[in-house]
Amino acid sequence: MNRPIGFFDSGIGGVSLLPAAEALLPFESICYIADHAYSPYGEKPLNVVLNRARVITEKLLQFNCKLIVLACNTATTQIIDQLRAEFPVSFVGIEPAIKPAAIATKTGKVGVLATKGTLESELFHQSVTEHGSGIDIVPQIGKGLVTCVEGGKREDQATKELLKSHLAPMIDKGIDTLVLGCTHYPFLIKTIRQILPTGVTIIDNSQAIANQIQRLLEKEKKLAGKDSVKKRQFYSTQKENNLGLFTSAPVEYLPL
């Protein structure tokens, strides 16, 4: 049987890693919660993220995954370790792509957006510390992106704005590579790069990420077969949500 991946994020924003690890991992089967009832976790106090992370990471091991994908970068900053140190299974987290970021970088001007939550986290100082030595390192908190994702609207000229606002004094520092540092932000590349100068490179970690998954999978024997029968698997702790915009599969109501 193909045990499936386990994903879970506060909502849409972990769908963004789903591309590059399906491209990596055909034969694999995915099983995706999103916690909207709880939604979004970087506004949230620590001990609710950890507590929601718990329930549902208990809700994947029992739907059989061998693997979770803690997609959500306030999350994984936060509270991946004590999850690791409770759970017989393997996790994989999301972090702002520092490194190369550090690497891409001709200016040595990176601007990093993310949640509060994220950059405030002891784990993302520590990346900043370890690889963004000699850089200038300009942060900024995506405050209200999520929700603008979340509702579906990606492209209205109110998001816009908004991004305007929030890249207007990393520009301004001129920066020349930027970190979208939380899941839901590659969903508004297309808007992104209307507003960024040309030339400036934007890096997020999916395609890391599948690579970490499937360094994990075959280190622990757990890669799917090809003839492997593929399920992919959506559920939503909030009967209202619009996670159906974003995948083609069902999406069922998952009361947690």
Second form
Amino acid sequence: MNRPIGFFDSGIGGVSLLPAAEALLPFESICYIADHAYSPYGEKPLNVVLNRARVITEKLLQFNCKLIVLACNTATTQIIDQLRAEFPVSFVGIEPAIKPAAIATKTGKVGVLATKGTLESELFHQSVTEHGSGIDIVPQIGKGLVTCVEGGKREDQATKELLKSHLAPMIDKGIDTLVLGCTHYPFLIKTIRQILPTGVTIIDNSQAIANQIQRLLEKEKKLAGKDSVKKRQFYSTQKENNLGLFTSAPVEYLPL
Ligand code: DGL
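Got the form predicted alone; could you also share the form predicted in complex with D-glutamic acid (DGL)?
Then the entire complex follows, led off by the chain already shown.
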């Protein structure tokens, strides 16, 4: 039986991880839950994010998922340790890619665009201490950006102005590397590139996450074989949502 890999995020952000994961693991089934009813997570208190993550993890386990990808920086940086302690399943999380950015930068100045929850988390600060020594990290809360992506306003003038105001302090400081520390932000990459000076490297860790999923499935001997029937299932906790625009697959309403 081809048990699915579970993915979840506050909304459509985690879908930005799927192309790399599905290209690397073409036989794997996917079961994705977007928690639109509680989106965005970025400014929510930690206990709300934790409770939602518990409810969704339970549902993904009921769906027989063999591995869970916490496709959300905000949740990973705040609560992944707790989920690992509570549930009998392996989790793959995503957090701002400080280490590759510290290796890539030549000016020693790295911007990190992420949510409030992520930038204020202990895990983020630990990662900066561990991998960013000697590097000037310029953090910026991407306030309002998740709502722009969810609302289908990726290329609107208002979104561009908002992005400009968030990126300006980093550009002024002379960053040559930008970390996208929220899975929603890769959907804004076209506009981000229009604003950044040429030559700024954008770090997106979807390939690293795909590799990590593969490593874990291999280790646990859970990789789907060539003859498995691949299924892609998408759910949202809110009836009205734009998830289908990003998945080219039907989306079911899942009240949780
Ligand atoms: N996409 C998520 C992240 O990576 C959540 C953003 C939000 O809901 O604020 O942080």
